[in-house]
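One chain follows as structure tokens, the form predicted on its own.
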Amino acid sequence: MTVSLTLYYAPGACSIASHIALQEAQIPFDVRSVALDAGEQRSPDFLALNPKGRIPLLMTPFGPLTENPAILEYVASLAPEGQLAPVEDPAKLSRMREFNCFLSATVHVAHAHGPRGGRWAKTASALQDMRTQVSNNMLSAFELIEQTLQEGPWVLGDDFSIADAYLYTFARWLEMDRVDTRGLKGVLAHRARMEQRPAVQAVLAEEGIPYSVDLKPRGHG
């Protein structure tokens, strides 16, 4: 069954994880991009199908659907040979949830406590803690992420899933929020790992984007 799907998006930014996973499907889409910096999420066409002003939104035949764990897993449902969601596993499953948790909540708000400080406080002191505190949460939920790196390749241990590619956009974010990469070797080679996969040498083509900065190690030099 073929469904109608349009992806907006950004280049660059988490919604890389959900046009990943599109590709990965091997399934027909469209994509838009959204200039977040000229304001075009807060546009009224724009709130019209997303009120929250974010993106990844992803239209489908049952209206918008946003938040990029929910897209994920929508992508995964609709391509089932593809594997790219443990279904028939519900203890692996329940992991996979387990850690896109951890992604959304945790590691996408210690990020933005730089970028998009502004969210949360208005003072330019309070805006300056948050941002010298970035690199070190990041650090933090990152070495957690190479601890689980440690089963194998991917998140899931040999098997691949929508996790690797919501994973893939944070760690592309290590340099420009001057994370200490030196212990994060796992982190690192999981990154190097994706960008060999096609469906994402397809997406960095079509976003415009380069691969990572840099795949060896570093600290804050």
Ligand SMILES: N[C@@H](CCC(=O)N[C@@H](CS)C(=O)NCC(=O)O)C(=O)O
The other form holds:
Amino acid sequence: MTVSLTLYYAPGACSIASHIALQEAQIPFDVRSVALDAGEQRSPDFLALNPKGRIPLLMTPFGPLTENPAILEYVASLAPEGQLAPVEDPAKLSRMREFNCFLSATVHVAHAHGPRGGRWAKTASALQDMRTQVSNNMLSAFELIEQTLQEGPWVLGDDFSIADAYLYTFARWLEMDRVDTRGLKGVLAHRARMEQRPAVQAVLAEEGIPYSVDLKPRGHG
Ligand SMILES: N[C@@H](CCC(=O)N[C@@H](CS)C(=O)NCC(=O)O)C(=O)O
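Mind sharing the form predicted together with this ligand? What's above is the form predicted on its own.
In what comes next, the whole complex appears, and the chain from above leads the way.
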């Protein structure tokens, strides 16, 4: 069954998780780039599709779908032969959701306190405080992830899943968040392993963004 899908994404943003999942699923889909820096996510046209004003947004036959963890599982369900989620194993499925919830609710939010601090605070000193905490909070979260990856090579052990695409998203931000990666060898190896996958290489080319070996520390946007 072929369904019509359009992913709204921004290059290198968290939408890359959903982009990779679509590519891994080997199903047809269209993409539309949203210019976050120009505020396109707050344009009337985009808000009509997603009142949250965020990407990723996946247009599906049942309407707009948002939130990476939901999109990832929907995409996995469209290509069961790709085994992108362990739907037959309740314990493993719960572990995958536990991991994805941690990425969505803790890791992504820890990062957002840098570039998107204005969501939570207005004064210059409060914004500065939040920016300062980003590298420590990201490091604490990634130290836990490092433990999860001990079994490897993937988040769930031997089986690649959508959790790996989601982890790769935030692992790409470690340099931007000025995280000391010396103790994160498993995370860095996972990031490099991801970039050996043809689906990831196709997404990097389509989004026009660098491989992680070329990522440089940079200021908060
Ligand atoms: N919980 C959402 C978060 C989505 C999100 O915050 N996306 C960012 C890009 S990484 C965004 O659209 N930011 C635009 C803005 O805040 O104006 C998800 O996991 O999909």
